[in-house]
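Only one chain is shown below, in structure tokens, and it's the form predicted alone.
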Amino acid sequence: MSFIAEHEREAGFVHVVLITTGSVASIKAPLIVEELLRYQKVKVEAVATKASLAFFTKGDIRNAGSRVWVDEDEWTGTFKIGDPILHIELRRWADVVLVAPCSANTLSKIAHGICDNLVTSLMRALAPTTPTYIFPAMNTLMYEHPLTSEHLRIVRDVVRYNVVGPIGKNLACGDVGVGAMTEWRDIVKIVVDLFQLAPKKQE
């Protein structure tokens, strides 16, 4: 299945790319997709790392009303010169990008400019003008590791992404502390407020 931005973009719509990475908070992805699609003139495409698919299935996202793109969709083994390149087409399509959740691993990759999968290739290809939000999610001690603050500094001050969270709560691993992803409804609200989205009328 190929994806070509100019065929997929729809005039007057807000095009949201939801990126999920290897944190248990990825389990919230179908809820984020479903809630975004309750608003008028919104389209969503999800892009998942392999690790994030431990927490939801492609079917969960399809049931919520969207699609999931993974590494195998980019590296099919059948590429010919002139074929669309998925991470570039997704970049052209996106009006806003949400990395929710952003694991410690993916945060480190983004901070260092690594492009070893579809997610990090897309992140590296983004235009500086595309609003991009990073929602860190990790164990408290991983969050408190000295490298994390340095990676967040680079992402915030050098790359100029918006970093939101994490928050403090009982974590899935059993620890209590800061490291949980921002509440999923608050993530949706950021997009709603940014684009002044209106809810769909009830049938």
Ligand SMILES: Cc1cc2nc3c(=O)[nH]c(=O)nc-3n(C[C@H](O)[C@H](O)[C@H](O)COP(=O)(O)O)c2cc1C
Contents of the next structure:
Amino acid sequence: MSFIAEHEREAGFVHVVLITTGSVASIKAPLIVEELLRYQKVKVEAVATKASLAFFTKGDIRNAGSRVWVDEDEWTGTFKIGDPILHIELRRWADVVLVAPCSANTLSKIAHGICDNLVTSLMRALAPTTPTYIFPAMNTLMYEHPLTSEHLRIVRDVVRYNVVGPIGKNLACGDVGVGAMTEWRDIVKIVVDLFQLAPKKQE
Ligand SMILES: Cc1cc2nc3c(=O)[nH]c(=O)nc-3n(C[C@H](O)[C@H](O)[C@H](O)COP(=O)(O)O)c2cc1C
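Next up, the form predicted together with the ligand. The previous block was the form predicted alone.
Following is the full complex, with the preceding chain placed first.
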């Protein structure tokens, strides 16, 4: 299945790329997709790291109304000059990028410019004009690790992404403290407010 931004973009629509990484909070991805698609003129494409697919299935996202792109879609093994390159096409398509959740690992990769999978190649190829939101989600001690604040500083002040959260609550790992992803409804609200989206009319 190939993806060509020019064919997939639709005039007047907001094109949302939802990136998921290997945090338990990825379990919320189908809810985020479903809720975004309750608004008029919105399209969503999900891009998942291998680890994030432990927490939802491609079928869950399909049922919510979208698709999931993974490393294997980038490396089909039959590249010819002129063929579309998935991470470039996805960044051409995106009007806004949500990294929800952002794992400690992917946060660190973004901060260091590493681009060794579809998610981080897409991030590295993003135009600075594409609004990009990072929603960290990790165990409290991972969050309090000195490297995390350094990575967040780089991502916020050097790369100039918007970092939202994490929030404090009972974490899935049993710890209580800061590290949970911002509530999924609040993530959707950021996009709704940014693009002044109107809900679809009831059928
Ligand atoms: C059940 C489970 C839950 C995890 N939850 C988190 C998490 O909330 N945040 C995090 O940063 N890493 C978490 N990890 C570790 C990441 O999945 C791991 O670091 C992985 O390499 C991340 O890869 P990715 O950034 O490419 O998705 C979890 C691992 C497991 C097995």
